[in-house]
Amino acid sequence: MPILEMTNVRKIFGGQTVLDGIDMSLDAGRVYHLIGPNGSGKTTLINVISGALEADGGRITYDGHDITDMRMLQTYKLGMARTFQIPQLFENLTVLENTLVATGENSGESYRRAAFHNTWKGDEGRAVNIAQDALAKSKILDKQQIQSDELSGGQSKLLEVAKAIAGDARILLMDEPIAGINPKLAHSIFEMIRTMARTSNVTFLIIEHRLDISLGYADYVFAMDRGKIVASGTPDEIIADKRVAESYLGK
């Protein structure tokens, strides 16, 4: 059963259909990319599936689950992250307390609990342990002590894909991971995105544009144009297809 599955999904701004009847479904474990030119409506289809736009027509479920009015926090706690083109870190804390935030509540959090110690001291010990796992198989265990303001881009968008991680994502909806990144960075990125989809079974559906590098890790391709899935294949079929070239270049 596919874990990700899109019917008929609509969104009006304004009286402007943004998504026009979207259909779509994604099989666990691998890597889906989503093209389209600038106002295709990738982003809002991304911002609908997690739950930070409401959809106004369609279903989308998820694992199972009738997610189509769920927001984002709710959408989360089900084991689905969200990605931004812009990094959202806390700046004032260092890389392994940001990833901790993603680990789950903490027993020493309540009230009746926070003054001793040795009743949660455990549950502290294992979110750490969980953050570090998350940060190395991102590839960045060796910055946990350093500020996250003082992280490179990269290493910023590196930080996000450990803070799912940490929060136990099944699937992941990234926007553009390597925008503004160096193409050697890039292609460690994508390598790692990979590496997880094949070892941890993680979904990932990726905004990019950077079809240079982004295509030879892609499972699948969706290509958008107006609101619309214009196309659906395999990179080499996505290439090949006429109507993905004229929603590039308006022939």
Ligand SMILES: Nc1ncnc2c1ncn2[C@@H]1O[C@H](COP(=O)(O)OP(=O)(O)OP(=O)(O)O)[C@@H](O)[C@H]1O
Given for the second form:
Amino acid sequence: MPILEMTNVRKIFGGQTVLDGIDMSLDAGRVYHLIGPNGSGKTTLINVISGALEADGGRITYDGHDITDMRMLQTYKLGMARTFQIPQLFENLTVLENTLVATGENSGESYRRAAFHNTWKGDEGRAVNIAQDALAKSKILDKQQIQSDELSGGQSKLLEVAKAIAGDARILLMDEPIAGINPKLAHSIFEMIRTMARTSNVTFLIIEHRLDISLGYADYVFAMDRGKIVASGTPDEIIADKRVAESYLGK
Ligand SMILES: Nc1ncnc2c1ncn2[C@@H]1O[C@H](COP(=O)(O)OP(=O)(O)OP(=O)(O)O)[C@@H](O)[C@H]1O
Ligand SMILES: [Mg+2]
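Show the other one: the form predicted together with this ligand, since we just had the form predicted on its own.
Okay, now the whole complex, with that chain kicking things off.
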């Protein structure tokens, strides 16, 4: 059974049809890429899935729930996390503290004491374990005591993933996670994502423009143009697809 399914999803902005009958089906534990030229509706689609925007038609189901009319807080509670181009971090907290905030395990001020191991109580110890496990899976555990505003752009992305995982996310919707990040770190971010999908059964739907770097890490690709899915398939199939080439050339 797919973890996320869309049927005939529509979105209209002031008379302009931006999502024009989207059908998609995603299986758990796989890495999906969503590609397409500027303005084709990619960001709008993940906004509609996550509940940041309301759909104007169609149906979205996630993990057995009809989420079509759910807002972002509700989809988040069901295990769906949406990451942003600019990571939403508490800059004056450390990497570990930022992750602890996301665990939902911490009562009150416990994250503030995270650095002082001898003061942990039962729940706090549990929260720290969850946070450190998420940091390890996201390949940023070695930075746990660093202040978040000292991280590079790429490290901030890793921390964003760690926060989502610490908050029990089962699916991550990511809008251009490697924008502005150097190729070496971009590759390691996608490497981490692929490993996490394989070993923790987390599903990723990733909007990406830098196909030269990203496509090799996708299990399956959806290509959009003008509000429609114009092609879908493995990376090799997508590269060979005439409609994809045409939409990128603007024909
Ligand atoms: N809040 C909004 N109000 C009105 N129109 C919008 C709004 N958000 C997006 N649009 C329009 O919807 C269309 C799709 O935009 P969207 O941002 O989803 O495209 P995109 O594929 O993410 O593009 P890009 O690759 O540039 O990020 C565009 O024509 C855009 O101008
Ligand atoms: Mg966009």
